[in-house]
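Coming up is one lone chain in structure tokens, specifically the form predicted on its own.
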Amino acid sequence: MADRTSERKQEWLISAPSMVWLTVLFLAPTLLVFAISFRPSTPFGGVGEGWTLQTIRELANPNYPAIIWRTVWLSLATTVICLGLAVPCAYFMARARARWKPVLLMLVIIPFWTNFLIRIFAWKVLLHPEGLVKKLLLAVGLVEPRDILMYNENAVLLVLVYSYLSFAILPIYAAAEKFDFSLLEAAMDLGATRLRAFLQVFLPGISRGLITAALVVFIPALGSYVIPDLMGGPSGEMIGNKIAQRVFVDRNLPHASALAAVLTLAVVVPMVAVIFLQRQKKPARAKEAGG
């Protein structure tokens, strides 16, 4: 009993710095944002006295459903495309010879050496009506001279995938590098095709990496506002743009807080649901194994 108490104390001591960090830098600001969303706004851009539900009622703006839908589908599409590209890249990197792995890993990390805004402006140059991409597409007859490659949802999706692809590759590669690839050979020896072994053995074996990659892509994409602002225009506006507009243009902090609270719930609720379901499955699997 004394040993168990000592172990718990050690666990609390080890976890205390992380808990303090999360409380001060995540939980407290999040609760503050939720609280401000129930306060009235002032004409000078401040937070008024008292409490009100008027800000919550203003979320019924008829323009919001379209923006919310665009935010969700662009974030989901970005996540799916990034995972689809990251899995074969991580597989190839994990199966590469030892001397080539650092080189391939460096190629994935190199984009982080360039400023985020510079990379976005580089895409503006490439997709410009006189840019290289437009000229190449015109040369092969895939677009018309009057077609515009920027300021639409497709341009936002393209740059979102480019910006977050590295975040998807790294956790999947970390999981793939620890995977025992002899299991694929064993599956094929038992009659499975290469594709079936990949889908039913490799992907489940790196499931933690896939979940991590999906989260680190989906969550930032959901709150993105710089990319839609520079590449999307009015037709590519996302929730992040509305939050920035309410803060910097309208000076309506309670309304911005209400939108941020909705965005936070959209991220946290699915994560909590997934964690709860995973915990529910563990006792069931243990019972099956014991039976």
Given for the second form:
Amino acid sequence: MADRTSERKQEWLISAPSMVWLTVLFLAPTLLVFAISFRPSTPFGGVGEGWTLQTIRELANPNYPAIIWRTVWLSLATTVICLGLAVPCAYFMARARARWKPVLLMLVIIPFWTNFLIRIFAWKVLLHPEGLVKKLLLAVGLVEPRDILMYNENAVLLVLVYSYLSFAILPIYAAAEKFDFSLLEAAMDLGATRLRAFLQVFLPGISRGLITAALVVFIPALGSYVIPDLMGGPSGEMIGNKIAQRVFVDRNLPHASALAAVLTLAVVVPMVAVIFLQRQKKPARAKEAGG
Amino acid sequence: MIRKWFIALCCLLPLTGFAQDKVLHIYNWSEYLNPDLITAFEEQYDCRVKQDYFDSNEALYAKLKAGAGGYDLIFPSSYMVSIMAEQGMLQELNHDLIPNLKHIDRSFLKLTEDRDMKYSVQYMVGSTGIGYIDGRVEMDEPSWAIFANEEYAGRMTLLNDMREVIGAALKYLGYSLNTTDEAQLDEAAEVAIAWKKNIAKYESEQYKNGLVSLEFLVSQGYSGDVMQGMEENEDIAYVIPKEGTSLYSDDMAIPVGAENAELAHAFINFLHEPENAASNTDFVWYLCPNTASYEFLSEEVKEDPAVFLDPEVVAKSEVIRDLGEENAKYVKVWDRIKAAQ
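How about the form predicted in complex with the partner chain, since we already have the form predicted on its own?
Whole complex next, starting from this chain.
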């Protein structure tokens, strides 16, 4: 018993630095943002005295549903496409010969050596209205001379997927690495088709990797600012861009805070849901291991 | 072991070198200052000049208001100078430290609100107009109506600035761009929404590169920016629409809490040294309103009607003024324009 309490103490000690870090640099600022959204704004960009529900009422702005819908839709689509591309990539990486694995892994990581912004600007060069891709598509007859490849939602989606794909591949690869591929052979020996073995044995086997990948893509995608700003057209705003407008153009910090709070809640709720689901799974798995 | 040393060395690297003590921190618009002048100033005053950039007056204001310190000299437009002065964010200037104030061109003082130069000194004056690709775009009679032309749909940009966009629409309709009349603003919103259907995006910075690379064919832009683009692509042309436009003066001011206020005064004076002012005008293609500098300007700049504005254009144009609480009306219209499909 005494052993266990000292173990507990140690656990606390070990996690104390990160707890303090998170409290001071994450929790406190987040709570401040929540608090400011209940403050009145002043015409000169300050935060007024007293408390008000005015800003919360202003969230009923008829222009918001479209922006929120676009943000959620683009983030969900990004997540689904990234997972769809990452699973086969991770599968082949995990099954590759041992000496090829580090090479493949490097190929996934190398793009990070180039600055994120530069990679986005590279897309602008590629999709230029008189650029290479346009000329190729024109030659094949897939686009009209007047079609514009950039500054629309599809371009935003394309670059979002491009930017977050590596973040999806890495956790799925890590899970696939640990997967026992002889289970697939066993499944097929027992009469499962390839597809069924893949869907019912492989995917559940890497479910943790899938969940992590979905979170690390979906959450940052929700908060996108730079990509819709550079690739999106006049109607391409996401919530991140609206928050920036409220801060820089409208000088309305409470309103920006309220939008940021909505975004935080949109991120925290699925997170908590996932943690809850994983907690529920754990006892089941412990039983399996015990039996 | 070697790796450990390597990491340790990397950590120490930033501590070596750059031991000069005085640093002048300036917060400016991008590509708005001849870098040769910075080098010359650094040598003359044995200091370092560090430049950060903002892309709108509002961004500058929001950052300083949120407590961003450490800047010795900022370059807000005149209307922002009056807001900041009113909010007690600017220091009063010591005219004894800026003897070159005597060169300031009085005829452009009407573009600024701080005419006694209590808080600010004019840096550059310019206009908002239309940059376009000559030969690809027909522009017989320059008008804001070009943005309604579907011929160039998807290849045009408007500034990502609510006052400039709504202002252009107001001018097009023949109203003042400082109006607070809601009926006029509603009308302008409709015009701006019609324009929006034809533009690639709202863009305040990249339009210059877009014109150079032919990504964009028509851009609402600031005179100097468009003319800087001409140096890289001679097909670019700049016009001021017949309906009039917005004129502006960007001024230099020293924020409260500046660490090197004296050095900042010296820099203001340095930039208004007639030869320096001329080399700056030649470089940025805006006009530094410094009478004594005009004789040093290159012939090309001297004859350019976009640098030395035509009095007729000035008569039809206005300076954007801050509207205080009435600003909210523009925010509402801007939200509507941005949300329109």
